[in-house]
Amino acid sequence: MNLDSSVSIENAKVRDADKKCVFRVAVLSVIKHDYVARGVASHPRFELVVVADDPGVQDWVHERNQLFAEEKKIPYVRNVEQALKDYAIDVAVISTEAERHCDLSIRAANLGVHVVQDKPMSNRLSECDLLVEAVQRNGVRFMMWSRNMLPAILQATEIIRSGQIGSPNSIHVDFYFSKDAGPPKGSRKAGDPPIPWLDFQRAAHIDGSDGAIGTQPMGELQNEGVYALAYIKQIMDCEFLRVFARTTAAFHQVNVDNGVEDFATVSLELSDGMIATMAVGRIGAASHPDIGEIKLLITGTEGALVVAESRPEVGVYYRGQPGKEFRHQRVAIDNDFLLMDNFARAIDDGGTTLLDVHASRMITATILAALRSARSGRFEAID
C-alpha cells in the first residue's frame, strides 16, 4: 500500500499520461450516491464508458441510472454481464443498495474485472467471504471507497510511521456527521404511521441528506462507522480483535421507527496490545456549520497527536448565505484522485490497495460484531 503524498498531483498526471494505459470503467448503478463514480473519473487513467444495472430493478433505479448516463453522454445498458463484456470493461464501480454490493462485485470479479466499491462492503458477512474468494481466485484488485487520502489523515499516518510520538498505543475517533435525517425524534404524533425506510431515503437522496439507501434499514455504524474504522486501520496498522458497543436512536424519528441507531460508542481491542475508541453519529444540521465534528486523538509512548480531519479549511460567511451551504470549505483536497492513483498502481504492479478486500471484510465484521455487542451488552469477538 503506497501512501506517498509527496508527489504533486500534476506530476502524477504526467506520469500516468506517459503510461498510455487508460482503464475502461463501467458504473454499476448510481442509486446510492454518484460521488464514487465521479471520484473515479477524476483520474485521467479511468474513463467512464457505460452505466449498467440488472433489468429487473425498480423503475426509479433505472431512472437515476439513465440520468447519470445522459449527463456523462455514455450508454445505459440494462444487463450487467452484457455491458462488462461488450464494452471491454477493466474496472467496475459499484454504488447500489448495500445489500447488492457484494453480488455485483462478485459478478464483475468473475469476469476478470477490477472493483471499486462504495461502503459498506455488505450487511452480511457471508457475502463478504464470497467476495474475498472471488477476488483472490480471479486475481483482480478491489478497493472500498474511503476518506483516507484527506490531507490530515495522510499527515497523521506519516507522523506515526516516522515515530515522532513513539510507538502508538491508543486512538480515539469522533465522527459526528451533521446532516439531518428527516423529522427529529419525538415528532411523530400518536397514531401516525412509522416512517418507511426506503421511501424516506429515496426522497432524501435529492438533497444528499439520505443515509443508507436500501430495503434493509441500516444505522450510522454501518453507514459512517466504516470511515472511522478505516482511519484506525490505516493509522494504527493493526488488526481488530474484540469490540464492545452501545447504540441508540437519539436524534432522528426515521431511525427510531426503523429500529436502527443514529449514534454509537465503540471500544476496540487491537493487535499488539493497542486499543481504540470511537463515537459515531448523525447529529443533525443544527449541530455544526459544516459537515460535522470529525477529530482523532492518538497517544504514543513519547507523545500524543490531535488531528482535525477537516483541515486545512477556510470559513466563508456572508449575508444571504443559503442555509444548506457549507460555511467551512476544505482546501487542498485531492482524496478522490489519490485513491484512484493508489488503485491504478495496484493494477499496474499487482499490489494491494488502500482498503483491499481483506481490510474491507475486517471492517464489516467489526461493525456487525459491534451491533451484536450492543444487543448482548458484552464484548464480542470479531469473526
Contents of the next structure:
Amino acid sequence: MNLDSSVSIENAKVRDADKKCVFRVAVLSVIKHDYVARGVASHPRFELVVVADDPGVQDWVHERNQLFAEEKKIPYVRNVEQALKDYAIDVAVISTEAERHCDLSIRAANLGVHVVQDKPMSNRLSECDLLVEAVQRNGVRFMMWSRNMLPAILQATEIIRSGQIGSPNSIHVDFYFSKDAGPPKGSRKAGDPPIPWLDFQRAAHIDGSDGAIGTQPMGELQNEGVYALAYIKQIMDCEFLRVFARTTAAFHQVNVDNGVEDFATVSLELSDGMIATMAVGRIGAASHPDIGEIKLLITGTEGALVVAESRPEVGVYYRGQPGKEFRHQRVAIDNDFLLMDNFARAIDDGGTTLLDVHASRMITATILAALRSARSGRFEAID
Amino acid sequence: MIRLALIGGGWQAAHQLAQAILRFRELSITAIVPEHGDTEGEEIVRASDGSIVVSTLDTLLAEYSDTFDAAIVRSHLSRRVSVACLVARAGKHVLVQSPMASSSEEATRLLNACNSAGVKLMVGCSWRFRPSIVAVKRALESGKLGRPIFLRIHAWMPQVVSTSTTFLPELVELLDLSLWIYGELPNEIFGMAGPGYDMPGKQTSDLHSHLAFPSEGMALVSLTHSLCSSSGYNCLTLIGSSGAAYADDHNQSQLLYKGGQPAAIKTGEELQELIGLLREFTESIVQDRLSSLTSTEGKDALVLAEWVLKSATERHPIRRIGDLYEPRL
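Rather than the form predicted alone that you just supplied, could I have the structure of the form predicted together with the partner chain?
Below is the whole assembly, all chains and molecules, this chain first.
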C-alpha cells in the first residue's frame, strides 16, 4: 500500500504537477454507489466523459446508468469495449454488482485502461486472481475505493508511521453502521415468503445503503468489512496470515432470509507477530445517534492510540430536528480528492496505489477465509 | 456493625479502602495485616482511626480473632488461597481479591474450605461495580438493548500497575464481565497474543480473547500491559439486538493544557467501584444470602481464563462439548 508524502493534504494541494493532463473517465455501470464516480470527478485531473455497460443487463440497470449519464450530461453507451475505444478512455470507474466487478475491470485493463473499482473486489477469489494477472500484464494501475483518506485515518497512519507509539503490536477496529436494513429479525410472519435479496437491495438504493447489491447475497463482512481491513492494512503496513471469525444474522430479517451475516467478529494474525481484531456489522438505526461507532484502538511498544473515525465533527441540535438526521456532522473531509490524487500520482509515476490490486486481493482472501472459519470453527489460513 | 480485617494489599489500595469505608455506618476496619512486615499498614491505621495492626496472619488469628467478623484478603496471588482458607476456618466471612486463586484446582480448595466452615465467600471482581459498567448492565436488564449480541472490552494498563506477566489477574476480571453479561459459558474460545508470546525469554504485552456463546452472542476482550501512562484506558461496548451502550474512557476524559500536546485526564470511577463492592459484600452477610458475585462465578472466570491462555499458547480454538472444553484442531 503506497502511502508516501502524497497523503499530506498540504503537499497534495500545492503540487504544481496537479496541472498535468486530464484523464478521460468512463463510468462502467453505476448502479449502486454513485459516490465513487462522483468522488473520481471531484479531482480536476479526472473528467467523466461517458457511461457504459453491457447491452444485455437488466432494464433497471440501464435506467440507473441512463439517469446518471443525463445528470452529468454525458452519453450512455450500451457497449463497454466500444465506449472505451471510441471515447479514448484512460480510466474506468466501476460500481456495479460485486459479481461483475472483476469482469468489467479485467476488460478495461485488457484495453490498457486504468481502473478505480468499488468494494468488494469480488466475491470469488478466482476472479481476483484473474484481475491481478490482467493488471500486471497490461501495466495499468488499479485502486479499490476506500475511506482510508478520512482525516482521522490519515492522522492515525501518520502517528504510527512516525513511530510515536513505538512498533505497533495490535489493532482493533470497530466498524458498526447504525443503519437499518429493512424489517428487524423475527418480523416475518408464518407463511410470508423470504425477502428477495436483489429486490431488497434495489429498493435500498434510495438511501445509499445498497452496497451489497447483486444476485448473490453478501453479508456485512464482505460489504463493510473491506473498509475495516483496509484500515488495518494501511495503518499496520502488514500482511494478513490467518483468521478466526464468528458471524451471526442478529438484526435484520433480510439477512436471516438470505443466510448471510449482519454482524461478525474477526481475530487476525498479522505479519511480524502483530495481531488484530475487528467487529463489523449493521446494528440498526436505534443503536447510535449518528452513522455508527467506528473506532480504532492501537497498541505499540511505547504507547497506544485511540481514534474515533468520525472526528473532526460538529454537533448540531435544534427544535424540530428530524429523528433520522445525524446530530453530529463530519467536517474537513477530503477523502475523494486525496484518493484520486494518489491514483493520479500512481499513473504519472508508474507506482502503486493506496489500495492496489494485491492489497485488494488480500482483503478479499481474508474475508473469504473468515467466512470459512465461521463455518468450520477453525483458525484458517488466508489463501 | 461488621468488623473487617484487611489482609495484604498495597498502601494505595488500602488507603482507597479506608476512604470507601467512611461511607458506611455498619462497616469498620478493625485489624490489619500488612504483607512482608512493611509499614504500609500504619498509613491505613491512621486513615481508619485506631485499627489493630499485626505483623502476621497467625498472630491475628491466635490473638485477635474476636476483633473481626470478616476479612478482605488481598494477599499475593501465590498465597491468596492459603490465607483465605485459614480465615474461613476461623469462621470469618471472606471477600477475596480477584482472581480468587492461581488455578481452578486452588479455587476449588477455597470453595470447599468456605463451604465446610459455613462462611460467605465473595470474589472481588470490582469491574462489576464500576458505575459506567453498572449503567450498561442495567440498560441490558431493563430490556432496552434487547438480547446481547456483542460485547467488546478493552483494558489497557500502565506498566506500573501490572504485576503479572501471565495476564491472569486482569484477564479473569474481564472474562467475568463477559460471563456476567451473557449469563452462560461460551461454547467457543480463541486466544491470541501479540509479538513475543511464544518466544523464550520474551514477553508480550497484548492478549486478545474471542468468545462465542450458545445464544449466538460474541465477545472480544483485549488486554494490554504496556501503557506508558500514569492511568489506564478502559472501554466497554455492548451491542444488543435492539440497542447499544458505550462506556468508553475516550468520552470520559478532560483535556489538560500545559505546554506541548494536551493531555487527556480521565475522570476516575475507582472509589465508587470499591464502595459498590463493599456494599454488596456487607449486605450479603447482613441478609444472609449469596452475593451477586458468587464464588462459583469467580471460579468459572478462572477456568475460562486458563482456556484462553492455552488457546493463545497453542494458537488454535477451543470448543465446549457438553461440560468439557477441548482443542479444535
